[in-house]
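First, one chain by itself: the form predicted on its own, in structure tokens.
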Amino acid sequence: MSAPHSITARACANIAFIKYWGNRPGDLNLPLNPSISMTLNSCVTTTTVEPIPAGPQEPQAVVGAQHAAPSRARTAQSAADDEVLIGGRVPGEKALARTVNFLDAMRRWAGNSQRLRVISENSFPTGCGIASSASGFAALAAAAAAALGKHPDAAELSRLARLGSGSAARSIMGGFVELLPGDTHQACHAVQLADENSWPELRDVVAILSSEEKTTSSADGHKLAATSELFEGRLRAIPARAQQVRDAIRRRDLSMLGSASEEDALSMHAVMMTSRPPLFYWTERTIRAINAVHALRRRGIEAFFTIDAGPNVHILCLDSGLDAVTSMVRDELAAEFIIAQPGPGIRVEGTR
């Protein structure tokens, strides 16, 4: 028997404009407003997927059966189990059945039951509000097909990938890149409104205010987004403000894409403090990064923030702005910090 054909992915994380909060009914993840991100080149997610070969694996990293997908009847003992390791262990169960059951979601897509070792590993924190998932999913996404014998055009392979994560679907595409919200699977996908290396200067400065795994997945808190009395207002304003975002980067005017961008990350964390029961990401530390935003915009230098779901800060500037801002994080908010920039795409290695 040939040995099993290993397929490497990496995915960037991406950080997003004009977010996404809020599902359609169902379980496919169907955003309620169109999002814009920026793919960040610094924060990468590497997944490397294989075919178990059938007969007995070892025991220590077998996913068990419990959490498979309730349709499934595995036991702990089948050869026929998924192995997943994630940062050099086994996840928690929450965590192994989100992934498990997307391995399922791939197999019946790839009509392919073949079993898979996943091993998955981050450049950056996981799963404090620096889009772990969406370059997690994403990277799972691209490598599984592969593994399974399928290789999807990028719109298919955002669809997939949104399957996981809503904005995993983003992170299939580099520099600039658009959900569109769509109302069945086939129209809720991915475009890039442009590349890499279309804006070179714009500079994207992640504060790591904490790298605590936050107490509340994303994952959930969409499913609390349409008790807030604020989201049906969010979901009006949104629209306009996304146009200000597109035509910002198609302008690489950093002032109007940063006053948008804080606009609805204000707004989107306003639906999650009004939510049913409120969700609160922020912390001390998360206020005192806007005031100090605030302060270097009065000092005259171009800095912009956005904040996805945690604590931490994504502070925007340009090239010529980078060391005030990076001074100031690292010395006013003593706070460790990755710089980004515009990313690339999904890029996958081996074939099968």
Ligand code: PMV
Second form
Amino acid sequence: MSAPHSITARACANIAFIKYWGNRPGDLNLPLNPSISMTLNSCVTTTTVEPIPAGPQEPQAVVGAQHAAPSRARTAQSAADDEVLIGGRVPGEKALARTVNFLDAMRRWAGNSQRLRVISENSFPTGCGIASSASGFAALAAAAAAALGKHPDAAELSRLARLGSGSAARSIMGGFVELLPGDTHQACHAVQLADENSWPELRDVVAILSSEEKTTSSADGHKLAATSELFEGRLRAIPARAQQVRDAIRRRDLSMLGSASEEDALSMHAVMMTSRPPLFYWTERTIRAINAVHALRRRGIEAFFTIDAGPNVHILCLDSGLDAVTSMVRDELAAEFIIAQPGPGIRVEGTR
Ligand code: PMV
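Based on the form predicted on its own presented above, generate the structure block for the form predicted together with the ligand.
Next comes the full complex, and the chain you just saw is listed first.
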């Protein structure tokens, strides 16, 4: 390929109103249900990818080998390896193996065996209830594709990002985004429902109730979904709820959006709690936050919760309700928070 150059991609995380939970068999992350999210402007992953020149060299950051067993990935230091730094550190074995596997998929797709150096930073703390895997794999897909000499369109980038993490497929587009539950790699990609300027008053206040790392990742959790007796019922209920969310986005109707989002989060967590083995992501503080959001609504403030695969609570409100929501989070929950609004899609810059 041409002279080594470095590509930087920026992707925002997203919060789903209709959650993706449960995959089709296989390792393509093909969801069983449609999911709909908002891209979050203030939660950004910035990832730089550059080709590692062939030939003997000092590795700058330790390193993952293609197809290496995780234990080898930590110690391998040959020029045939990728180099990965996330948040200034070499990731742990599992995260490193997942990143290298993803780069292998990108290389197969591009028909290019180039080793890559990856340096990635989040603008938000990891483990704070915002899926860094969504922004992380979206940014990595875009930067790696360009570093491998390819320029896919948004639908193709979304398919590629999905191979890293299902929710990452949605972070390619800005504003309000739906991931279609296609049953093939080709059919399963995200589409934009409305851009980030379509509803600028909408806010997501993320109450950080715990930043401990979760014991079961969502990647493992998806595999348990179908073991819940409630899963079939959830899948039957989603089409009507997803239509309510699409209509709410079109009409900019927070109470329509919020009521569907609360229902969907509770439905997903009910599936999690009744899986075998059960997955319980909530803590006492999660339940306190749910009650506090309901209390705000009784006071006439439009605020609604949604919760991902963790204990932290996202509170959807309008900018007019922001002071009431943030005061509640600070004073009643004694929690820190992040404020986000609809954000842009993927941005890519390159230097030669
Ligand atoms: O993309 P994953 O594998 O991290 O799964 C995302 C799961 C949820 O965040 C709980 C729901 C969603 O649609 O984002």
